[in-house]
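The chain that follows stands alone, in the form predicted alone, written as structure tokens.
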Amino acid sequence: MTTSYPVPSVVLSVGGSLLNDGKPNAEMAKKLASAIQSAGVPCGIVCGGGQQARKRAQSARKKTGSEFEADLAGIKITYKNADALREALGPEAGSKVFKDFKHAKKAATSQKYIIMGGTIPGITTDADSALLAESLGAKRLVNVSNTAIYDSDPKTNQSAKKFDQMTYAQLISLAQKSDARMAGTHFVFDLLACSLIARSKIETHFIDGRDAGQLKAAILGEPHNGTVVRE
């Protein structure tokens, strides 16, 4: 008998920095999978590339002088990271990583977890996660990285202010200052992704995915110590 699942109402954008610190981090994939499973709800999941993707992108950029080729090189690594998380989640995550939204949506009721990597050059996995949420009609997106949102980089500014809550407009304003639109650049959430969640009013949570309790709370829409973006 075929199992049927509800269409996911939450999408996770899993930062590559958690899944790949130069090579796929199998232990972190297992930890993330355990936290996701503990929430008990179907999820769409998009995985980033991390350090290895940045290195591959830089190498491709140097060799070809092409941002398009740099993006393609980074996207390949997102598939490896996504596959590691898929395996950690087990049979309910299906047998493959999806590379387009059409096929991901088609599988949404036949497996509990829909796993994707990147899609096309010029589009980050942040934006992919927002597009997947739009495709599925999900109204909550969880950005799973190693930080909440601050008004400046807390690594270089000890007085950086963390936002507990903020509006879409405030998030877009921050993104405009840091989005370089180049493969391998680092920012919390890129400008296109911010615009997408704003247009579809997708409540977005930014949490430290290394804390399983925080991840579970964000998936369920419960209070956590990260940042929540809404109107």
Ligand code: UTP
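Numbering follows the first chain given and starts at 1. The structure displayed is predicted, hence computed values, not measured ones. What we label the rigid core is the largest C-alpha set whose atoms superpose within 1.5 Å from one form to the other. First, how it differs from the form predicted in complex with this ligand.
Taking 2 Å as the criterion, Lys63 counts as shifted between these two forms: its C-alpha moves by at least this amount when the rigid core is aligned.
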Contents of the next structure:
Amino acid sequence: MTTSYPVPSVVLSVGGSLLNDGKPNAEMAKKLASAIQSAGVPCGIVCGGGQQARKRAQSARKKTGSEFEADLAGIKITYKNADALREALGPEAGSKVFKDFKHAKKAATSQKYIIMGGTIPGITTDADSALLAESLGAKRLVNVSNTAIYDSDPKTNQSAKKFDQMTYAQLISLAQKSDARMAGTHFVFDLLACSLIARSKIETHFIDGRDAGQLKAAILGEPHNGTVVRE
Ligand code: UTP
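Same protein, different form: I have the form predicted alone, so give me the form predicted in complex with this ligand.
Starting with the chain above, the whole complex follows.
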């Protein structure tokens, strides 16, 4: 008899910065997998590219002069990272990384974890995670990186203040400001992803995924030390 699972009510956007520090980080994939498994619920999971994606995109850009090709090179690395996490999660994560939302949704009741990387050029895995949440009807998203949301960059401003909670409008305004303030760097969650969670009212949690307890709490919608974004 085949097992049937409820469609995931939570989607994770796992930052490439955690998963890849020049190559897929198997140790971190194992750590994340065990924290995800400890929550015990089905999850949609989108993996980012990280350092290696940026490097590969840069060499594709140099070689082809095409941003489209650069993005495709970045997407390839997201698949590698996603595959490492899929393996760490074991049989409940199925036998492949999904490359589009339609197939991901179709598999949602036949495996506990639905793993994706990037999808099309021009966007990021933050937006992919918001789109996967919309596609599955999931009302909670967890951004698994190494930071909560602050009113300014805590790396450069020692008095930066962390938000425990904020609204979609506040997040969008911060993402817009941050875009203008720091050309060449990027905000924790990109602007398209911010707009998507706002339009579908997806409650979004920003946590430090290196802490297993924080990750488990956010997956379950329990209190944690990060930031919760809702209406
Ligand atoms: P990421 O979403 O990881 O980009 O995808 P990022 O902004 O570098 O985020 P972090 O720092 O890793 O968390 C890596 C690259 O893959 C391409 C883009 O070039 C992106 O920068 N990509 C990703 C796409 O073109 N489309 C997608 O759907 C996803």
